[in-house]
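To begin, one chain is listed below as structure tokens, in the form predicted on its own.
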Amino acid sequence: MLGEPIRDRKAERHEGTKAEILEAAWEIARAAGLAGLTLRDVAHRVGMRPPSLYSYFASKEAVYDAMFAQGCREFLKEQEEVGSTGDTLADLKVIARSFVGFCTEDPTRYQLLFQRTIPGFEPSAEAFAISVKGLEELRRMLAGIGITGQESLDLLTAVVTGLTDQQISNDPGGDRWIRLLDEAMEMYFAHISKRMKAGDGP
């Protein structure tokens, strides 16, 4: 029919193969650690010769970069699904649970997005921009429940990532530190509220 767009099947196949390569890279990283990822292993898993990978990714750092960008997009999607009840403390707990849940469900992704575990790796400007969007979305969500200011944001991320680190490092697959999350948010909220009443701002 006239007016219908012409599909670029070659580009679709190219993108499909890139997605397959990324999936293989994640599987290897989860099994061998991020630093244990090799292009040879990725190529073997997707059934191609290592030099062929360069048609899709220029280097191992480019694979890491694509993984980073993908993880950041998943984090943004997670944040978009967080609802609001209108109760500041209840919403704060929901935000914190969402963040910690996202991180602990895939420790390898958490390490890539929020820790510097790969020597020398720096995300590209394009990938990092997605990460910044995630931070700004968190800032917006907090502002929506009356919590503003850089120090308030920094303290919150320090608390939730601290519990996340403890959970992943000392009780993987369990909930020893996750169980403390609501109590930690109550302590955080009490502290922030005290500052607000003192006139120091949130």
Given for the second form:
2 protein chains.
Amino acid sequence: MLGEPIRDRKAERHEGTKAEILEAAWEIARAAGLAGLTLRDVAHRVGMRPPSLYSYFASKEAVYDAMFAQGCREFLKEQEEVGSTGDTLADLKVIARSFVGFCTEDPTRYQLLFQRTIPGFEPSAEAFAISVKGLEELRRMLAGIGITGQESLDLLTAVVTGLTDQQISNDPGGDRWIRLLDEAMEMYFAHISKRMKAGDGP
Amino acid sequence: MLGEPIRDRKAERHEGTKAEILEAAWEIARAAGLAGLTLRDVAHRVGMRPPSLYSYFASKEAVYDAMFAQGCREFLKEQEEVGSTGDTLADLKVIARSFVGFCTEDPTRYQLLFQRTIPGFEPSAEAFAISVKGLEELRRMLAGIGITGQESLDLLTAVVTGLTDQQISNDPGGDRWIRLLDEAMEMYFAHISKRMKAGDGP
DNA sequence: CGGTTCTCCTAACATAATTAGGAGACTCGT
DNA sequence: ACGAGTCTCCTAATTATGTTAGGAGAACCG
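Switch from the form predicted on its own to the form predicted in complex with a further copy of the same chain and give that structure.
Everything in the complex follows now, all chains and molecules, and the chain you saw is the first one.
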């Protein structure tokens, strides 16, 4: 007589516990390294025994996959918050700084999203789609400031991820490489400007 | 009455078996991924049971360490084979191409030497020393063609490893990024040339 | 030939992922 | 309030892997 319930309390609780497990997994991965994550530790942190986690995630890989998807969503959100001034070089610096900032603020997340180092982990099609969406947004933004063409984009990708990678690998928490970011963007901008001019020539 | 034997056949055989195990480990790592290496598989390939490997290596980490040291020696050798013409830009391209070639010809070795992705692996002091020697040689070569200064070297490192990383991660076996190497070196060279000129000014 | 060393083995243990199956708590319609 | 169904979490057991302990047999050496 009361009709359909508005909320599914059971499902809500289930999702809540899932989120709790995911958060615990992040904490442990940040402390023990992405590959050092164990279900035993995750279970202990949320007050369960390891097999109980299987009610929430089908496997350890599914936990990685959920972390991957969550990281991708955060990346997408970060991209959407970057504005644009119309000055190509200035915008380029802002975009690059946003990317590097996102990566260095959580190296574990960076490792999961952009380095493929977990033994057999391949993101599920669903999670991968979110990832592609984030990169597409980035590409769109760069196109918006005049940076198009596969080669130009590839070169930019290499420079920015190169700086990021060196920073995280060899000076975590420091700024030895990221302080070169503006300079690197000036170098890159000068280069593609020259190339576009040459392309316009006879 | 016969004096000291010239050769220690036992030690030679022991070293030979060690080398054989190491080679088997490389093959398995290349096929199953660096993290997918198991002593079980290594033992099986050399016709032993897993515990027998412990007569040759103290642990799985020791196997990784020996692989690391071997890779570093190969790197050092590669560095020593690079010549110099006196033309800074041309030499820069040769050095960079040599480095990227070394990395892409064996991505597993690259992962072990330049990306730190094995759970708890830290190279031993002895292996690390070989690694430092190789990087020192590289630095010396770059100094020889006029590239000095921490920031210039760091920027170059970022650009070259960035291209290498993208190549290996996103287009293994292809040339999507490494074909941009000469262009990237021109970009970098133009940049540091300009900077040095500016530094000379008022 | 006898003792030493070397090589490899089996047995056993710890940790970790995973599966099977069950006990108790919660939910919902009646 | 009660009973069926579901949900949550548990214990027990299996498998894979790294590792240690200890021993049997072959190789070597005087």
